[in-house]
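Next up: a single chain in structure tokens, the form predicted alone.
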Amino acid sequence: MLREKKSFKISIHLTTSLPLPAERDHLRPRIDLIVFMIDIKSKYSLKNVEASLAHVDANFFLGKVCFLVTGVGRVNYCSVEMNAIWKLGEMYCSPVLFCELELEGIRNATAQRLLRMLQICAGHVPGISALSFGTLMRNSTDD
């Protein structure tokens, strides 16, 4: 994702679970986007997933969270229920995408995809804000 072009600067943080460690609260730079990731071969990743939401502030569901699904491509493998990830992304008011990451084709559109929607969420692209852009969002799902 940062080799894609952008005419903006980013910063990447991984962690597996929530909450961020307080005591780096000074240093962390503004968080305009949150991508959950979640292994469709993993229950435990939805467990986990399931358990850091309560530590996201509900600001944060008005457009700047995401859910990212990995491992479609492995259907007969999922241990973890469609349905599931469907209610999530429904409960929280968050898109939720799909990727398969071992795809390069599939994995740099999620990429663009991604990038785009942090162009939105980080206030860069006038016009539109992160809360009318997950609405849309939501809404070409629901089609």
Given for the second form:
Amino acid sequence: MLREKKSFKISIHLTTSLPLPAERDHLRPRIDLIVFMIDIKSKYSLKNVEASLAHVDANFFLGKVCFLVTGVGRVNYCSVEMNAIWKLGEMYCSPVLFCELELEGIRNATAQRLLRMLQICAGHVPGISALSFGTLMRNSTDD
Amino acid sequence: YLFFSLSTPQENTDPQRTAFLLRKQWALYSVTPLYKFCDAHLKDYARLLSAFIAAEKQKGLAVEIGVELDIKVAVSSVPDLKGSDRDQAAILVQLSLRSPASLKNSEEKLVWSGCFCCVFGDHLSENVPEDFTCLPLFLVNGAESYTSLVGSWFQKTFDCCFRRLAISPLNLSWMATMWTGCKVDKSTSAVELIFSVPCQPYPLDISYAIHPEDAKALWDTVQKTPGEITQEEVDVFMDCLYSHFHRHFKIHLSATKLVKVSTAVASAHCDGMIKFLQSKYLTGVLMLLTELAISQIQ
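Right, the form predicted alone is done, so what does the form predicted in complex with its partner chain look like?
Time for the whole complex; same chain goes first.
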């Protein structure tokens, strides 16, 4: 995502679980988008995400959260049931994206998608709010 | 996703006829429907396959180094190996070696077995045109060289496609749960789960063995309706095992890859290998494997 050409500055904070340490709260910039990464090969990653979701303020679920499922290229490594992920997306009203990290093309496409989402969530795209975009994304997956 | 009990009452089936499947390691393949296969022509197929193997040997693709050995091919039907009457009866292919030295006694040594079967494979056979025969599950015991010979003949003759059947950790969890719940007389074999952890320089294997009675007792507290298993129940069962392990060893098994499951009923490996240990549950396990094979084809 950092490598993509863009007209704005982004900062990415990676963490293995939430909540973020309270001591640094006052130093933290505004969070525009939260991407929860679930590795389909690891049941543990799903459990971790489920536990972390509880620490996220409800306002974020108005279009500023999305789930990114990785490892989807190899079906025989699947440790997580797809239904569980769909249900998570539904329960938290957030879109579910899929990505195979090992394939460069998909990796780049996903980075571009996330950047676009980030732009919208940060309010940089006039006429589209995070909430309306989130609704759009969800309706298209329902079809 | 709901699943029903494994042990289906087998009327009119002679366990002796299917006993050849027990206690052997079988490699699993999914097979697409066979075009213009006719079970009245089995003897012809045996002849043709035999000729094919001989021809390949002539070409120098010898399967046995050293002594010229005569390979005898037998293709037979195993009518007891099916689920419902709508299933095609299983087809067994056997390769035996006849050494010239003992031609008098015609001593034959079975060296390779391949079994095509379909157990409750309705949703595949229903959707397939007339000329096709559905036998989506292929079990192999024997050398890989024979497997590729037989496989290529079937592919050429019936325009079908073989693929190694991979079993995901998700499906292995189902098997572990289902087989733990099965009633087995005098079971002394533990329920064993093997996990693979990607590590440098070699992956680490973790083996988790549970006393079968303890495992069954745990499952009995989880299962709500006898004879039915849901995805939630499988998750709860596995989570209990994982938390127990974590409490003792501080390792999250849920972050590793489940690669093998062994119980008194059967043992299965993610690379597509199975060992049937109980004739009572043979049909049940085959039904499961047929289901996996059909998913892989579609």
